[in-house]
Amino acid sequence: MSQPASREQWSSRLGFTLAAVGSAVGLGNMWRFSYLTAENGGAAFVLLYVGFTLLIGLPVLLAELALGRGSGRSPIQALMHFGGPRWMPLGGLFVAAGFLILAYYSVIAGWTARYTVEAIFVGVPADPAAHFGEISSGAQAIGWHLLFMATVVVIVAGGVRAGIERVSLVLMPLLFALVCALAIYAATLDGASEGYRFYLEVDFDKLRSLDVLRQAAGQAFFSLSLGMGAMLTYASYLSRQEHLPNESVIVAFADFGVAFVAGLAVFPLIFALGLQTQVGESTVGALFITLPGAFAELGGAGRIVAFVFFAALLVGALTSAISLLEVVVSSAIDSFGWSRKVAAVVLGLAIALLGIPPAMDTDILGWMDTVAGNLFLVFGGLMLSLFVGWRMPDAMAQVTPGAEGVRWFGLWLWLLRIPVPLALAVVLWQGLVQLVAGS
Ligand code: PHE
């Protein structure tokens, strides 16, 4: 099983872990997680999301790691390597998902960058809803989106070690610290307990709807960066000494941990200030309207809290965006023999252009997010579990190196063969029904 000789590798195990956690932790953990939790009734949704992360997310994550490290190739080539040319379209779909997601992701990251800078130089907007309306679409949104994309391109062009790994080693610990600081601060607010109650007290009635199930599954996939080859690509730069099951568990727990702690900051803030009714009203804008509203009411401290919050969000967005572009770039390097720099610039530019429609209209953005999260990633996860469960010649041989003593691999393969694809097929079907029904 020869790997392309010139392929880069992570310089350390920690480098991979932090880059993978960096991919997972992003807007999904703070922006998407909080609005979905708010919309779907709080703790019940969180519980489902944890269940999906463990029972479906973890096995698929390990499948991606096995495919990536086992082949030492980017998604299209990795699938062809183990499955033959018929699997090429699936790899193509992953690359398409990278285009689609990064295009609108970068627009949201652009808003975040702007809020971060404004917290320092301008302060918190007096009328957050009006402010969001002004900045969320149009020429300014495009400008910030392009600026963000340019940053991502520069880092990815720098390479696996000098670009991605170096940035992750600095930014991820910073993000953890910022999110923890926010949660501690939120605990000191009067009225925080209302927020905790909403967030942590489970109302089991809410668990019955298939729609909540679908949203929780989509969120688990989006948040873990699964179903489009991001984790696969990062694992392709990993050596055969590493313990893949351990890595998958660390990534999943870190991802859930950050989402959970971010919730411990967001919900007390919103409830302490009586803003809970506003959250469900605007989905994509929830975090960008409600939270600045809360910050404004905190007086002088509000500006600092706003800065810390948006800076953390921006860091998360950046490290995730890097992994999205890396899927596309590494595919062009492997398939067309492009140089990394050319691939990063050309493809980054193409994605930046694709980001213009969502930067013009938040409805388009919301639609792209739904299609990506509920259809593309779920379909990708379904196919990946079938591929590794049934088609890949010897999946065990790819996870075992570095993890010889692990006994539950049999369970892993069994989960990938039947329960995971079944559950994902139901979720996908639900997603399609919802899309056709127009909601
Ligand atoms: N996991 C990232 C987040 O939570 C988003 C992402 C999805 C990144 C798919 C890469 C691939 O923000």
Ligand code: PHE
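Between two forms, the rigid core is defined as the largest C-alpha subset superposing within 1.5 Å. Positions refer to the first chain, counted from 1. All of these numbers come straight from a predicted model, not from anything done at the bench. Compared with the form predicted alone:
- A216 shows a C-alpha shift of 2 Å or greater between the two forms [criterion: core-superposed Cα displacement of 2 Å].
- Once both forms are fitted on their rigid core, the CA atom of D203 lies 2 Å or more apart between the two forms.
- Relative to the superposed core, R32 undergoes a C-alpha shift of no less than 2 Å between the two forms.
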The other form holds:
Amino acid sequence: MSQPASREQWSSRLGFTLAAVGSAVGLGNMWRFSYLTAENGGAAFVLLYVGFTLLIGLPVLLAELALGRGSGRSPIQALMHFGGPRWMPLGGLFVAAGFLILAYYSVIAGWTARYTVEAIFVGVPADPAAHFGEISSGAQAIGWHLLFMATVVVIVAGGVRAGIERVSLVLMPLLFALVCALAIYAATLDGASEGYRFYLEVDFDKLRSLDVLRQAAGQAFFSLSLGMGAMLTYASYLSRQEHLPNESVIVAFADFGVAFVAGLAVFPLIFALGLQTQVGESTVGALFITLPGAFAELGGAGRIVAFVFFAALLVGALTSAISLLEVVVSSAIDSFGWSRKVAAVVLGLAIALLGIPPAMDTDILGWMDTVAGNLFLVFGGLMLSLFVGWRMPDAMAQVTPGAEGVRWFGLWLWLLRIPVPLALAVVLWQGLVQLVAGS
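Please move on to the form predicted alone, as the form predicted in complex with the named molecule is already shown.
If you are looking for partners or other molecules, they are not here, because only the chain is given.
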């Protein structure tokens, strides 16, 4: 099937690749992967994660790319095109997930933007915990959330080429440079070797735990922005000459690379300053309390390091948020015939309003994150794998163009039909258990 004549396309392969990597690289890359690695076997966990990326992440990513490029449409219309009206709710779930996630994600990104600006003009707070408590909710949090959302709306309203692609071509190389600079600086600190040892010490015994296996599978899935239609939407702007398997591998391992190098920066820094006892599982606590405390211990240099760190964090948050809004905007354009600017402004405003409650109360933010991350995304990925594996007419015909020499597409389809759904069903069940236990 050919794409609609009026539909935009990426101007270059590099533009799509950087935009897709930007969608995958987000706030979690700067801490969650590193923490899971350190707590669950070090380098052994890295190998396990890479294995699950190949067995779960890449098959679902390739399925999203094939579905998006093959239909040339956003999630709802793409599912209807290949599966009929009965599959429209799955596309609707993707849109709902993007809508809900961006509402609270923008609040966290607002905190990040504030910390970035404060690092330049004010410096690192002397009491990071008290400072975060003051700015994480209320009128100030709302203001930064709205400012961040306005930025995302302006970029998405600019279009695929003039907005999303142009920004990605600048921001993603900047992100890679910032993360590498942090890792190089951290390596110069006394005591950095202890951080490396904590991060990468090999412990195969921990890999016997079913919970560790589940976490590795979940991280491989979550880190690639799967199950919410972002990759599907971005792929709908691709030409049929692109090599989808190659694009999948590049996106997956660029995402892994940023997360891995971030750990090489964060843990040496924490251990060099003796703050390892303050490290907790909470991503928010680590990013906005523990690490600013580490920066404060560095004195004058800490101000510069804090700026570089939070600037990198902000770039990752921005590129991920752009992809989330694009899912919603593209769906409105395809389903209702809205212009891009109208869709971006109206839906961006609606998401901004939905973000006010989590900006007022971090408990609401946590609940929204649990529902969206543990339920919406995993269920969406599970159903997508079943759809492409069992229901989509001739899925091989949609993934083959541009990659005619690839011989393992039969294995890809088999993974989507059996192992991937089983693994995601386990992750989904664990998410439900955690949700019930926490209620």
